[in-house]
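First comes one chain, alone, set out as structure tokens in the form predicted on its own.
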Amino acid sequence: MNTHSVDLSVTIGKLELPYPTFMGSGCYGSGEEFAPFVDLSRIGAVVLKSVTRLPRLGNPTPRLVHTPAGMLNAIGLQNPGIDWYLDHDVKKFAERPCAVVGSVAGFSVDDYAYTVERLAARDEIKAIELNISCPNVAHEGETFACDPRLTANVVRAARATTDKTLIVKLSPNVTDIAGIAREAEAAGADALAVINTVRGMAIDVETWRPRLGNVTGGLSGPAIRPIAVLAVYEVARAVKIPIVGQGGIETVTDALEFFLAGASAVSIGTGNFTDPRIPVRIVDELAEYLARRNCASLRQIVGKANVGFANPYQFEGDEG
């Protein structure tokens, strides 16, 4: 089969891309630092790093830490804030011939709507993902997204807001991913990221004190993909809207265990800071994957390793 015959692309909720590659938050800044060295319409998607809606200086440094096969990171959402952003920023993004995903975190239900509502109103940005990793202040430092019911009210909110493509970053700091999901999925979630960052430290054994000016932070990068790939696989089983796998994603295999895991698409994060072309090389390995395999489109693999797989209508149209 022809490479050029394969179909690699991805419908999620009203957003239609013609490959199934995101680039992470905070990752890729808006495509545009990346344009001198990589064809931008050759990737799915751009997530805009996140804003809230007042702005934030962030955390105290160091911010990021190398890890083995990884890394920390502790910025604390630093940026101008909706305000701010609106004025200065979104216009660019028209530019882009890639889609554009805004990015939405906050500290109170009432945070996440209205930002939603603002964000989402423009015409540069074609869907919002919700982190919902964020403190929640007005429960004694809960996160969202480790509450099933919290997870369901701030979701809830934003979906009132738009009814542009919503697609819900979930935590792999729970005990149940996938009862996490379907309170999202059920509260109006068009789609799900799998996963955000694990939470970790680092220590410096010459100083005694932690590497991080925070203390903690996020561990990302090729160390948590098979917690990525099992949370992926769980929520798969749960819910039936489409998930955008993340975790440790470098290669064309990588990016395969989490298709066959049960995701539709998949975004590349911290793989982008050594390699900003991993996306195109991905998209055009992965052609070459399915016309060996004789597929006809991604859709034929989409959770084919996964036995209780609960998406059955993502395969319409498919053999195989």
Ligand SMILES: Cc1cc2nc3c(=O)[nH]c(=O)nc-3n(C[C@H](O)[C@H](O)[C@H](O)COP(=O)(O)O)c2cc1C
Second form
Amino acid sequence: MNTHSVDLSVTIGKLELPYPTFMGSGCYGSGEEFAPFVDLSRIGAVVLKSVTRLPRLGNPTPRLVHTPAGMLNAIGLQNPGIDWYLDHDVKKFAERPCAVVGSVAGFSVDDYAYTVERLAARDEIKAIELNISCPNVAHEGETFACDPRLTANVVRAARATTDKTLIVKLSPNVTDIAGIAREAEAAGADALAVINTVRGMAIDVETWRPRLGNVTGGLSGPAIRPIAVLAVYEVARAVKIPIVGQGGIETVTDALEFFLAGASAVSIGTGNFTDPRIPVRIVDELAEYLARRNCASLRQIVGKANVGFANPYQFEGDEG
Amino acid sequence: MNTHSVDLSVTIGKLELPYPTFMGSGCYGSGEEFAPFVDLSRIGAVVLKSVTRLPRLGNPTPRLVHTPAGMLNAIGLQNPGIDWYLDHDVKKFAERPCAVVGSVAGFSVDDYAYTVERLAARDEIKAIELNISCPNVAHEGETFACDPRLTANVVRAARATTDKTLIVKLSPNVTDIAGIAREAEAAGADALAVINTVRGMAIDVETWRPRLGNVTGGLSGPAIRPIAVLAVYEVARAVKIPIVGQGGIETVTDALEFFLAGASAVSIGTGNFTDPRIPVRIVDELAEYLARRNCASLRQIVGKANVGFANPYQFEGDEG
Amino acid sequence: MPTVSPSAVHDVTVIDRRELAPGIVLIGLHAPALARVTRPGHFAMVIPPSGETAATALGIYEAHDERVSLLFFAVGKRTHELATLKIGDPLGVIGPLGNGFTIGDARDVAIVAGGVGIASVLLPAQRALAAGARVRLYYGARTRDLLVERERFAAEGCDVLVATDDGSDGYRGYVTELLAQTHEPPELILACGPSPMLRAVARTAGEMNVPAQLSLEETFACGVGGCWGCVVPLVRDSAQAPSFPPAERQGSDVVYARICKEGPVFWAHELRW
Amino acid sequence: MPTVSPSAVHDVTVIDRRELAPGIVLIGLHAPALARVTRPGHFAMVIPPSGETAATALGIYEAHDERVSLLFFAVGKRTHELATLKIGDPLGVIGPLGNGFTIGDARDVAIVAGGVGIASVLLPAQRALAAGARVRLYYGARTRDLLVERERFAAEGCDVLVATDDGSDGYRGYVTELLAQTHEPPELILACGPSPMLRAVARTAGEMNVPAQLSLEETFACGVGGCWGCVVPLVRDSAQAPSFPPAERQGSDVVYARICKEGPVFWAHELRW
Ligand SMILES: Cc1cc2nc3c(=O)[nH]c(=O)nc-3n(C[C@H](O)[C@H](O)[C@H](O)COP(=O)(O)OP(=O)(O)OC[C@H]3O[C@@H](n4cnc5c(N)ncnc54)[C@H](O)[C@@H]3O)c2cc1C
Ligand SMILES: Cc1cc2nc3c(=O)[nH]c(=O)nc-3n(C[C@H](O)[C@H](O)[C@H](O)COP(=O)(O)OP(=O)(O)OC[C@H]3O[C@@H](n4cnc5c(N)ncnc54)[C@H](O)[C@@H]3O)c2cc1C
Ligand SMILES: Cc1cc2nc3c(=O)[nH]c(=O)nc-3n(C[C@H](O)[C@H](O)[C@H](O)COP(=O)(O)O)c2cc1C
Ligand SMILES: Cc1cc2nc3c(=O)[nH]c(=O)nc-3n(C[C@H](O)[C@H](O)[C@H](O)COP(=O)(O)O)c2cc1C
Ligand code: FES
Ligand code: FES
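If the one shown is the form predicted on its own, what is the structure of the form predicted in complex with this ligand?
Whole complex next, starting from this chain.
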């Protein structure tokens, strides 16, 4: 098997991508910001910063804190609102040498439907990610993605407005992510993005104040990778639609964990802050890995984590 | 203020401790294992490895995996069962120069009540921690601590069997930890341990097998600290009983985050694997910190994180 | 501050390392491509050699011929790691980034540097001196030992005025008090240092009626304008404001600009902090 | 394997550092108290200098006079960090830990080492040689360059027989095949190396009817018996089994022992893996 003949392409709903790499929403601007550092034609898709119906100034500063093997953020969806966005920003996205996926956030079912409909109508936007899991604008951390019924409602409403690929982004801050995933699938999602950030907090022990202006924030980066791999593994066993796995991916090994757990594609967010060359390095090394393992296509390894070994030894209480 | 005159003592239910440091269940054996490396008379309490009604051989190996700024474990509650434990192990605990807290796990309300009653009857055991949140023996990760009703039932049953201090250990793997905390308090808990490990998974990309014999495990260490600090902060605002904060504590700064968030005491688990001197170092540096800040007592700073600043600027959409 | 920078990821090599004071390190890099395009006030994002999460923002201290240097304080995990770099080690550096200082034809420039702020003001000082301006450096630190590189600035031709919190050298107190006491107001003030110092500079500059450019700091994630994590509020009609719906329409008189992209250097009178 | 060790946390200093092969490092430590009490087969937990989570288990390679050394492969984050240690650096080392090899009065000892397993077998070799035994070292590695320290073992007085996977030196194939081919079975076999090698040693020893002691490896957390993370199944009536209810009463014919506490050295015939 030769590196060049390995097929890395993926199909996510109607979206056909040459590479299985998304750039995480909110981490990659509109792609342009990273163009000096990376060949954008060698990434799968950029997911844009989430946009809302009305303009949002976002959260007060500080909005970022470094934490062990990760970071907390609480941007608060700063964005110009869908009107300005459609008039000023969207046309530039046509220039990107990779697919551009819109991301929509909102505060009511109506918000989502309205914003998705208007954004999806634009040719520059190839697919829509429904961010129902942003922990930084939520009341006590409760988002749409924390409730199966709300998830179903918002996905159904968005689905009704567009035929374009709809990716629903799930929250790890729930008791049963697989249950929420099933609701999203039943309501018409074409794919799932798993996971958004994990809720967290840090306190400055000199000032006694939270280290984020918003008090709480979302944890990302390698620290959350084991949490994300498990979420993908559980969701993959619950649904049939493809999964875009994310959370702390920085190397090809990290990405492979997600593919084996059941992700059809991966997304890199915080990893771009460490080194913008990471996405292309992952694609190169993925081809090498698959060639070495004699896999002609990435699709062959998706979900192939082998969990079929039983406990050879037991005591009475082990059955408990 | 002088370092020696600072009062570090805490009261957790009926448990009076000279130092606010617990050693996390399952991480510290019965204390004896660490006695060569640390002066046990300078720690608050050892929480013993959880014991169950019947003996358990535990999970197949591997049981541990290192992850970024943390580790996954899936021990599976290996223990000799309460009968053997009472006959062979418990009497040795009387020798410890610090308080010894028992930890009980189970698979039914009956299990818990039975085991708590028998263990709590022993003088060597000063208090009981109810481990209703071990992710490594659960079906699909669902534990008692994932359900408000089950939490209430098990706490009520355990409460009925003993007057000793009952600390209920909560799981972070839930949508609403504050709600579970309220149930535990209403059912008679004297204190809460916040948090147990976060569910996670790692996959070996060469063998394609999970890196834990049990497939999934519990994430601990600094990686989860922001998650734990937030959990303590939210629980502290929901209940009146004291909290033993834990998750990734390795330094006095880490411990202070938990005290400011609302923990009356802290617990050190994984930190002992990095350096067994950490618990005593934290106590020493805590006294220095409080002296420097002119606090006569640790109690003065518990829950004092100052979150009272408002967002000075807003756009229309920010109200969303 | 309109400098548009041809930035790139540079694979460079450490050619020099000096500990200027305990915990303050200067690292020289062989980085010809970066040296060529760096302008006063630019910064770089340094990729952690161990793969630690998130690159670190550092001002570019020197840039000439084939050499660039970084001057930093070892305060946390990533700067401590950078402090262990040895001659010959490879390093990934993203830069130059940001919009720098605009010196124009000012004939009398005051530069105010507090602590680690010194790392971002050598290049503008050199630029102003080269243009024939008089340059006074107001340099403050906690204590005498931390006043690193003051001889260097003197050798370049700056008048160096120092202040220390503990009075161990120069004026006892804040460096901005020293600035406020001058009888010869400069034509232009450039400043870099901790936030409280910059606020005092802004106030003093306002009282003196002298324009001031401040190089700001915040925690960065991307450093290239992609995450909106590093913002500062500007007055709504600032020339530096990012493309955004008119703020007044939104019931707010500020607009958040990204320090890494629209800054890090801002006109003091346009900041709303 | 009854050695009870007076362990402690030692603050020691790096006095020597050599790269034996690419990625294989030997670090000498000034550690008099540790050197004094270390016995063959003991290991140490090394505290990560950067504060990285969890200490690293390493065999104690040498221990004499005031010096202890560690020999390790840089495979992951923590061993890579240890590989950057320099002479003069401080290091925290917990040890000695575990129950080591029992050499007794065996007159003909075969030691089998695979890869990094070499790090745990110098002390038992020296002990056996000092007692007048013949010691054959069966030493396997992937390739010639990785057969570090073979001259050292020869100089101590061992007969060194090597095997490489690629045939670049000695026997081409597994070192255990070499052991199986001997016409002079030893009285005692001691082994340290990767699991598959140890299983093969156990099989071969069984066929030869020679007792074997194996030093096992697992991922460790505490290293001192506190977490039950590092277990291996033993036959239920093993003398090394930890205090536990009789396994047969529980419907199991095994009992899990902690490698760090009851081991790391176990009698091959008592393992159930
Ligand atoms: C444009 C720009 C230019 C810069 N130029 C320079 C420069 O030239 N030289 C230079 O030295 N620095 C410079 N900085 C600052 C530098 O980027 C930061 O100091 C750097 O991020 C430190 O990284 P770290 O990992 O070492 O520390 P971090 O871990 O990120 O910590 C940063 C600070 O936060 C504090 N901190 C960490 N944890 C806590 C906690 N729990 N509670 C309270 N405080 C805590 C640390 O003590 C430290 O002071 C610049 C920053 C910007 C934005
Ligand atoms: C009693 C005992 C004695 C020992 N003595 C020695 C000794 O003397 N010398 C020595 O060199 N070692 C020794 N070891 C082994 C040593 O402890 C381990 O190699 C060490 O834990 C490595 O730590 P690390 O952080 O560098 O690597 P880790 O990050 O812990 O990785 C360990 C191994 O796992 C692999 N790995 C990491 N992540 C993944 C992943 N995602 N998928 C698949 N594989 C992965 C790494 O490549 C590496 O091979 C001993 C172990 C024990 C238990
Ligand atoms: C600074 C920052 C901003 C983010 N903004 C958004 C956002 O606007 N919408 C969204 O759906 N996710 C957002 N995320 C989440 C990421 O897209 C991603 O799901 C998450 O960070 C986990 O992946 P990672 O560890 O690779 O970053 C943001 C993450 C970060 C770090
Ligand atoms: C190896 C290991 C074993 C554990 N066993 C138990 C246990 O038996 N019972 C329990 O309540 N918690 C157990 N825990 C959880 C810890 O007590 C602690 O709550 C958690 O690890 C978070 O704290 P830390 O990051 O300081 O370790 C275990 C944790 C680890 C790492
Ligand atoms: S740090 Fe990302 S926008 Fe400035
Ligand atoms: S590593 Fe903890 S018991 Fe062995």
